[in-house]
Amino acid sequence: MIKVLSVTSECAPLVKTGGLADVAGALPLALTAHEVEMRTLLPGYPAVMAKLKKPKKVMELANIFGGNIHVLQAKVAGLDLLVVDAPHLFDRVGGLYAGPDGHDWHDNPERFSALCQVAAKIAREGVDGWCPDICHGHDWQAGLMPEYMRGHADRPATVMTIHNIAFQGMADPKSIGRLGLDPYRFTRDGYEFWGKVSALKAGLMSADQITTVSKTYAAELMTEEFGMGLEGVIDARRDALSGIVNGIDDSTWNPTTDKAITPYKSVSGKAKNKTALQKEFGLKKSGGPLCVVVSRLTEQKGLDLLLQALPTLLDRGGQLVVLGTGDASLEAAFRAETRHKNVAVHIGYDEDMSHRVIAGGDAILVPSRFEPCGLTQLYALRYGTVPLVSLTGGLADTVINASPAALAMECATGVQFSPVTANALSVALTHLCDLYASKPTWKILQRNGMKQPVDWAASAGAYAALYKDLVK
């Protein structure tokens, strides 16, 4: 049995802002079939602490950034958890990374340094008789963990996973002493990045292995367009880099058992959910496809391009339902589009509603400028909702484009477009509407999607193989 400590800033179903939480919550359970025992270390946010039932105190660290830290052990939703109970760092009103005013917490470097210091202590000493063979960090919030473990004899192997390289955990170099970092490592070959401390770069330079969440994104990261300034670092470590596509929790996202919808086993069962979704959002029946968006409303997600291309869909009798929150300007722009009778928008996020939207939609639109993996297109495939996606990252790896050849072979699952421009998106929407107009072709696309293996089985096996190689 290989023992792995997963270090993450969020984990479903306890606390979530995006796909990282879904991965951190699903992977430990999927790994049990591969003789991997994973425990998850995460901060004790109020939402996390509220879900702990009779936790056991297993470790204490004194005077870390102005207060003592207790590590609590508990089990929630089948997950073995180690929770960093540090009220002075994590017990706050606001978001995980930002306050009620929307600005990042000023002490984010210290908050997640504390998480990494706890991880390094567990790596060195174990906790409650349990010692990890591998420490696996996720994104910049865990980036200092491998850095803190450098130079320690018999330390566990380390893995860093990049979920989104756009967030790099920057800090002023004046914080080096306070963060407990080696000042001699503040170099190009260490954690220095354009004159600042980068927690993500620290992890990339120090970890034994680096993974990211799709093969295409792994290749993209070595380019100037997608590397966000770290392309040279990734390229230099290409021999330690691998891409393992994410899976989804197919017990939560299962159209045959989903309590948020009218369950169905085949594409014919989607009709009731489409009718219910149209009723919920005040839409009448229309001749074109009901397209849906479940997303953060940001330019990264390409939703400004969708606003430009939207007339193409509406002119063909298509409809649009948007569920999401994000940039205020995009929220306002989508609200303004509800002047059209075939556009409906819900600003905010509701987990059950997201299930209803995906189950009721004919197609889901994911026009991202970059997308490391993406999960919404995987949920959509599972529910027979045809994805229209940009040709990037995990979207390229998980959707089979409805090209003439793929249609002839009856293996297509969706529509891809490139380059990521409003004009190319308009062309793709036209193609989507043409496919929808051919009911036999559309049903083939839906059925193909529902047959795709989008769970964690293959990906968990790939992680297990990586861990076994590291232990050897």
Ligand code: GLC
Given for the second form:
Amino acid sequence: MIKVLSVTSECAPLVKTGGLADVAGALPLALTAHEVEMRTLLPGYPAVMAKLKKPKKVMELANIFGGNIHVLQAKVAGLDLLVVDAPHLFDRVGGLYAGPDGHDWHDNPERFSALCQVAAKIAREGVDGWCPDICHGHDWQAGLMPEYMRGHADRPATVMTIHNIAFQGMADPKSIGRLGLDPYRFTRDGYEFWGKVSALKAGLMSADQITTVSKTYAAELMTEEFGMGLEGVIDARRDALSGIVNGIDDSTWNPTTDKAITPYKSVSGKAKNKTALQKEFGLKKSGGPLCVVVSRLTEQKGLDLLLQALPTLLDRGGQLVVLGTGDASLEAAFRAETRHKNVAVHIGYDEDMSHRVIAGGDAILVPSRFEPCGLTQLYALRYGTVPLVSLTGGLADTVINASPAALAMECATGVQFSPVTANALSVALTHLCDLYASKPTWKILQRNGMKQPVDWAASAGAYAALYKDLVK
Ligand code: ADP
Ligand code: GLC
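Now that we've seen the form predicted alone, could you pull up the form predicted together with the named molecule?
Up next: the whole complex, starting with the chain shown before.
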């Protein structure tokens, strides 16, 4: 058994703002088949604390950023959790990273430094007789973990996974002492980034291995277009970098057992769910495809392009259902589109509704400007909902474009477009409507998608192989 400590700022089903939580929540269970025992270290936000039943106090750290910290051990939803109970840092009304006013918590560097300090202490001393062989951190919130472990004799090996390079964990250099960082490493070869401290860069410079969530994103990260200033750092570490595509949790996202929908085994079973979705959103029957979006409404997701290309879909009798929340301007813009009889929008975050939307849609639209992996197109494939995606990151790796050749070989699963512009999206929507109009072709796309393996089996094996190499 290889013992791995996963260090993460969110984890489904306890707390989630995006795909990171899905991955952090599903990977430990998928790894058990590969002789890997993973425990998950995460902050004790109110939503997490509320779900702990009879937790055991297993560690104490005195006076970290003005308060004492306890580490609580508990099992929730099959996950072995280690929870950082630090009310002065995590017991707050608001979001995981931002307050009710929408601004980042002013002490985010300290909050996630505390998470990483606990990880480093567990790495050094073990916890309740359990010592990790590997510490695996996710995104900038775990970036200081490998930094704090530098130079420790017999330290466990470290892995950093980049889920999204857009968030880099910046802090004022005045906080170097307070964060317990080595001031001599405030250099280009250390954690300095444009005159600031970057927790993500610290992790990328110090971890033994770096992974990201698709092969294409791994390659993109080394380019100016996608690296967001860190392309040089990543390129310099290319020998330590690999891309492992995300899977989906088959127990949550499975159309044959899904309790949020009318379950189905084959594409014919989708019809009931489509009718129910149209009813739920007040849409009538229409001749074109019912396209759906389940997404954070942010610049990354390219949904402003969809607003521009929407007339193409509507002119063909297509329909649009959007479930999302995020930037106020995008929320307002989508709400305004409901003036069309074939557009319906729900602004909000709703897990059950996301299942109904994905099961009921004919197609899902993911026109992201960049997408490290993307999970909703994977759910869609599993549910026989045809993905229309931009040709980037994990979207490029998980969808097979319905080109004439792929259609002839009956391996196509969706539609891809490039460049990521409103014009190209418009052309792709036309293509989608043409495919939909030919019922036999559409069925083949759906069936191919449903057959594609999108669970964790292969990727959990890839993580296990990486861990095995590291402990050799
Ligand atoms: P990202 O992590 O960049 O947001 P992913 O596609 O990897 O993108 O993951 C997004 C996750 O969040 C998926 O599980 C998706 O179903 C979920 N999600 C996004 N928006 C909503 C919403 N409004 N309601 C319910 N689930 C949502
Ligand atoms: C990020 C990315 C998304 C990815 C998810 C989980 O939030 O934006 O593409 O699927 O992390 O790895």
